[in-house]
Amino acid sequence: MSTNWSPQSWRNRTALQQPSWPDPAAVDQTRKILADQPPLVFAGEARDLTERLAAVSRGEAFLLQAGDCAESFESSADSIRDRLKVILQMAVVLTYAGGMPVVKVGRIAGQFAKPRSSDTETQGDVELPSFRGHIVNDIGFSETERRAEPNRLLMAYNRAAATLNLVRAFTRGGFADLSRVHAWNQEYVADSPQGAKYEALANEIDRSLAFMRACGIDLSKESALNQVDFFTSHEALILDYEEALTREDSLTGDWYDCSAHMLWIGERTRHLDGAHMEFLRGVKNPLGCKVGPTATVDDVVGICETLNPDRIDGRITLITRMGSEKIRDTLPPLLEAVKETGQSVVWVTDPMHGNTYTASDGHKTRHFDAIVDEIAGFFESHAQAGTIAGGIHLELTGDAVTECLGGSDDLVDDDLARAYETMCDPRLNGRQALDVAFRVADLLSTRG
């Protein structure tokens, strides 16, 4: 690729998964308004995350990246709080099991867009543009609701700012206190049908906290125990939005996409000569890229060399989404190939997207057993290759939804319609997410 880069250079490449804006002039005007808005995150915060991800790549920390499949403009403060609560609970379990820091990155405050397999959707004899997330159009099936509206880019910015404000208040205002989070986990262990399996780990954490108190440590006054660092991320899909929020850092002169701390490229847009790769190669944020079962060795090595030619530790996270039946065959060759290049990569498993199927009642779903099996295959592959299983990437909610089958409540097909609320992909509910955390804790405690 050419070394010449600007926030607009992606426009010279093929940009997939972009909306069909009905009024290009309106998009230009909206982008100018966005460009005048304050950044949502700051360059120094993104650099901090890069350093923490470098520790993950060395096996000195573990990455927990989780959140909604597609955020809604209508999400309540309670829903955002409960999603954060589940992530904090999972992090405590993983921190204790791994004996190392857990880097907490949310799919939050920007995950408003979704790639689609088709540009249109048909219901009956009516064909309309596909729903591409609230940043583009509405989920309702009418011509007006499915029209791509540039003003939604501004709505996404404002919604992201409000969400960030709430998240920062929760993570700094005592909500994330370690004793409080542990008490929530104890409640889960007591109430969950599978809780007995996790009681020993919960009791170990409880004894550790009791020991600290006995040593005179006031947990409520230790900032490291009652506050957490929490970073944001989303798929950098709608390039007009990302371009408008890209800023030149006054300290370093580097460009940062200030819409989130971390951005990733999806499986459908990871083409080496495509617009998304061109745009993200020029910003200094830590970057991710989804890698599915069709990815070749040349694809993955090319991604690393394109996005990280200077081989900066913590710069690249490869998020594998193979499917439980394929991961043990498809992942090892990629691990070996990247290992041979000497690139420092954070390897993360997304066990959700490769395990999606349609249930008997027509709902799109995923089974808990397949999710945890793909995670197990991820750890097994890294153990065999001598590489680091660095983290997990999950779609989840704190709400009591019934979108994924199995788990602690043993959900079956007939349960799906009871609380199927997602706008796009099925998510783990809070109970299922914590169950995953305890399963991963077992794997993490024996990781080499």
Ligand code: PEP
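Just so we're on the same page, rigid core means the largest C-alpha set that superposes within 1.5 Å between forms. Positions refer to the first chain, counted from 1. This one's a predicted model, so the numbers in the text were calculated from it and none came from an experiment. What changes on going to the form predicted together with the named molecule:
- Comparing the forms between the two forms on their rigid core, the Cα displacement of residue 213 reaches 2 Å or more.
- After superposition on the rigid core, the Cα atom of residue 375 is displaced by less than 2 Å between the two forms.
- Annotation for residue 131: C-alpha shift under 2 angstroms between the two forms, rigid core superposed.
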Second form
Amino acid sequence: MSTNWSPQSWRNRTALQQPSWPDPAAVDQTRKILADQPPLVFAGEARDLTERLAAVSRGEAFLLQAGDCAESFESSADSIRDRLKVILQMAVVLTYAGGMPVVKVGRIAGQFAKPRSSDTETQGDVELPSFRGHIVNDIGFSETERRAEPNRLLMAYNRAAATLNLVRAFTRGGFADLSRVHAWNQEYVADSPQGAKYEALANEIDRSLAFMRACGIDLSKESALNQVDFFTSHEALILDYEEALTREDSLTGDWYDCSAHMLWIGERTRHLDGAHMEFLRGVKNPLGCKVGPTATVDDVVGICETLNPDRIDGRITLITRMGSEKIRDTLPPLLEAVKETGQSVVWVTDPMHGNTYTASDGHKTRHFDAIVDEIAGFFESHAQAGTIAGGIHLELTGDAVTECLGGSDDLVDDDLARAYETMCDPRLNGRQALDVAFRVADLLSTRG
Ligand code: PEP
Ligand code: CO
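Structure of the form predicted together with the named molecule (previous: the form predicted on its own):
Entire complex below, previous chain first.
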């Protein structure tokens, strides 16, 4: 373990993007209550994920990390279930195309905090603190709603526990049984060209299962067919919360942040000497770090050295978010530099955050074509560098939202207002998400 680390040592560094809590004593109190709560995930599960990610880094598996931009405290069980359905559908498509395991990690059960480019938001002549995610404040534009409320840290814990309970029930309790692949194709997605293509694939899976049964294999005994391993992740942004959920593993004596299996550092908080690096370097969970177009070779090599001095395979996932116009120039030198260090990392593309812009009517959006193009640029860059294109990181929902443009419905600016529901960034809807999976499947089936 690196020297001089403790769950509190981040407090000696500058912590960007933290709320200014009006009542710091209340935060201390809340942290103490949280520290007495049971862990949400277990160290052994985080170690299991690290091993699977090591397989991804060797090109033996593919990572699908996906979910909401900002989870809401109010999202319904149906909406959580439908998001899971889409992720399971995408995973089936990718498994089939790639002929290899797909490691499924949700942006779920804890993705409640948002970094913001400005501390305040102005509407008319009223200036209020920015919305920082439900773990901090509320989205409504009033003084009360925008006040950073420490009690929300507890609400986030409870909400994460309830969501995780649903996720575990869905993925372990029969819902994810491969003989139910058709049931994941909810009506809105099924009524689309991608939905039909998925149905055809599901029929093929049915035939394979029937063949196995006919051969005398008792499929009900094959846990790989009737349940899936699904892991949780979120941006470890609000360090008071993450610190309070950090526990020493009784088996190994290592520290784990038990708020999620995998935690990542955002593009805005990845400074090598910052508080987020300091906190995360000391926990043994698998870690992600966002890498944007301004990242230098020294930044990226520094991230690997700081977070993984012991060079544990599967510990580091670098999530690149360059923008479709920049990726072919900015990514290859970083791939070469990390390759030269001999350190193994998982490279993942986030084709969402580098392609965001404001549409004519003021809605933040992303175009489907730019998203697909960034993914293509990601695969091209890896083919060129001789490195492994390890996975994709997406913001999506199963719902019929109109937040991203394009796709087979060819959504245009005028459609945005119809069903724009996100609290933060624009997400792929269920149809667009499945469409992305088919595009990635094509790229994956020809991956070197
Ligand atoms: C996000 O993943 O929601 C996010 C804020 O991304 P980034 O840190 O890459 O900007
Ligand atoms: Co986002």
